[in-house]
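Take a look at this single chain in structure tokens; it is the form predicted alone.
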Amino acid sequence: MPRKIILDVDTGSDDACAIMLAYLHKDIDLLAVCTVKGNQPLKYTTENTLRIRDLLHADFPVYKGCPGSLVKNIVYPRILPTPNADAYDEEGNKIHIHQELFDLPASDGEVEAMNAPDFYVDYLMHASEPVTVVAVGPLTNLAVALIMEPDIVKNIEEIVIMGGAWNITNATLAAEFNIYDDPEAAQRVLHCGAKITMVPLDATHTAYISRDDSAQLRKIGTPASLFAADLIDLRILVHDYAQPLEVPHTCALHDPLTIAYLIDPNVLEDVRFCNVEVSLSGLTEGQTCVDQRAIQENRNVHFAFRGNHELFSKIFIDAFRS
């Protein structure tokens, strides 16, 4: 039976790929998509989500969520610029890993009247069976819902988070972007009592996607596969410029790895049940502090230290063939 999920996104390039994988794969039942401010302001992440829905000719509902973090952006010293992810192509043209608006037709689709936190509370309090929440942006929507009604955790089978880091960071010297953008929300979610699996940069960088994978998507030739190939090629350009991976001319396609895990858990390797806490201030703000001691209390997160490139690329590409 397909895994029922709610997907929470701040749609940029890898979120778009996660939406496509979740919608196209037979083992996933995409119940709804919630949007949040993250890679871009909320109006853009929502518009990008609607454009991906149009590209797929899909009908899943989209719920517009929180336009900012719980605390961070109302305290002046903590209003910090988004990390620079700009790069330049061979002709010297500026490119960005998360475009404000994808080069797709503007959507005339509508979002649902209910906002995302209210949707979580309403749906999960009345669900006939537990569902999985997959959060691949800042965790603001889910944190607000848990503050509103902590009992929603009873109908959450698992929370899968793309975020955090052990040995690889991107937003600061200590932190990954999704957790850094709203650390208070992350800390709230990590201690909600649900089963939590965290897919950090350590896993996404080792489950890389290559130009060969992009070429295979182009051979499939559907609008969705061609668009996914374009996004991968863009991400490879930016990674080569700003954050080269161990394997040259590859990229980390972070967010779809969470969906791939639900399809085949073996795509995550060296998964350890640990106590994970989020630093809320100072130089380490947004850092996921992963307890590696043999004896530890308050274990709350299944933390993946590696990903499987071969299995991930197969799962991702095969979904576009269906």
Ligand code: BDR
The other form holds:
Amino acid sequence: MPRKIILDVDTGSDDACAIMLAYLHKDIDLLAVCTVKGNQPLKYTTENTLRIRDLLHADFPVYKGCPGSLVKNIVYPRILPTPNADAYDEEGNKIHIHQELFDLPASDGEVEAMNAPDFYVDYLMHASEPVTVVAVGPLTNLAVALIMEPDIVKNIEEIVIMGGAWNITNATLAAEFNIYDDPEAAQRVLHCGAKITMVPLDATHTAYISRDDSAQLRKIGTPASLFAADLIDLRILVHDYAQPLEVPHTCALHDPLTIAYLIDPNVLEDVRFCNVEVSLSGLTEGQTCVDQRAIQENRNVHFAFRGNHELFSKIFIDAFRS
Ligand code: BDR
Ligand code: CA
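For the form predicted in complex with beta-D-ribofuranose instead of the form predicted alone, what are the coordinates?
Now the complete complex, all chains and molecules, led by this one.
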């Protein structure tokens, strides 16, 4: 039986790859996609999601979610200055890791009338069987839904989160972007009582994707595989410039690793069940504090310390052959 999932995205180049993998893989039943602000303002993350749906000729429903974080945007000052990480291509043009989706044709597709938190509450309160929620953007939609109706947890089989960090960070010296963007929402979700698996930067950087992988996608030659190859090559350029991985000329593809885990859990390695809390203020705002003591209380998260590059790239590429 394919795993039924609701996918929450801030599309985004790697979110686009997560949507494609979830839609194309036979082991996943993509029930709905919810959008949230994050990589771009909500207007663009939603439009990007609709463009990917068009690219796939798919018909999954899209629910537009929250345009701002729970409290972060109303408390001043909560945004730390980040270093300028602009990258440039061979011709000297500035490139942005999430720009490429705007090259797809504009979508005339529609979003559903209900907003994303209402959809979570409505769907999960009436579901006949538990579903898995995969969140690869800031956790605002799910946190709002949990505040509105904590009982939705009864129909959540598992929450899989791309977010957090142990040894590698990207948004600040202490924090990963999705958690940093709405730390209160993340803290709310981490304590909701559902089974939670966290796919942090430590896993996504070790399950890297290479130029060999994008070359294989180009050989497949479908519109979706060619677009995925373009996104990977773009991400490799930006990573080489701003956040080089241990293996040169590779990139972290982050978000689809969550979907790959649902297809084959072995794609995550060194997964430890431990207490994870989110720092809500100061220099460490948005940091995921991962308890590594032998004796600890409140274990709430299965936290993956590593990913498997070979298995991940195989799962990702094979999905485009179907
Ligand atoms: C996460 O942040 C976003 O920029 C990416 O889409 C990914 O979900 C990585 O830190
Ligand atoms: Ca994302």
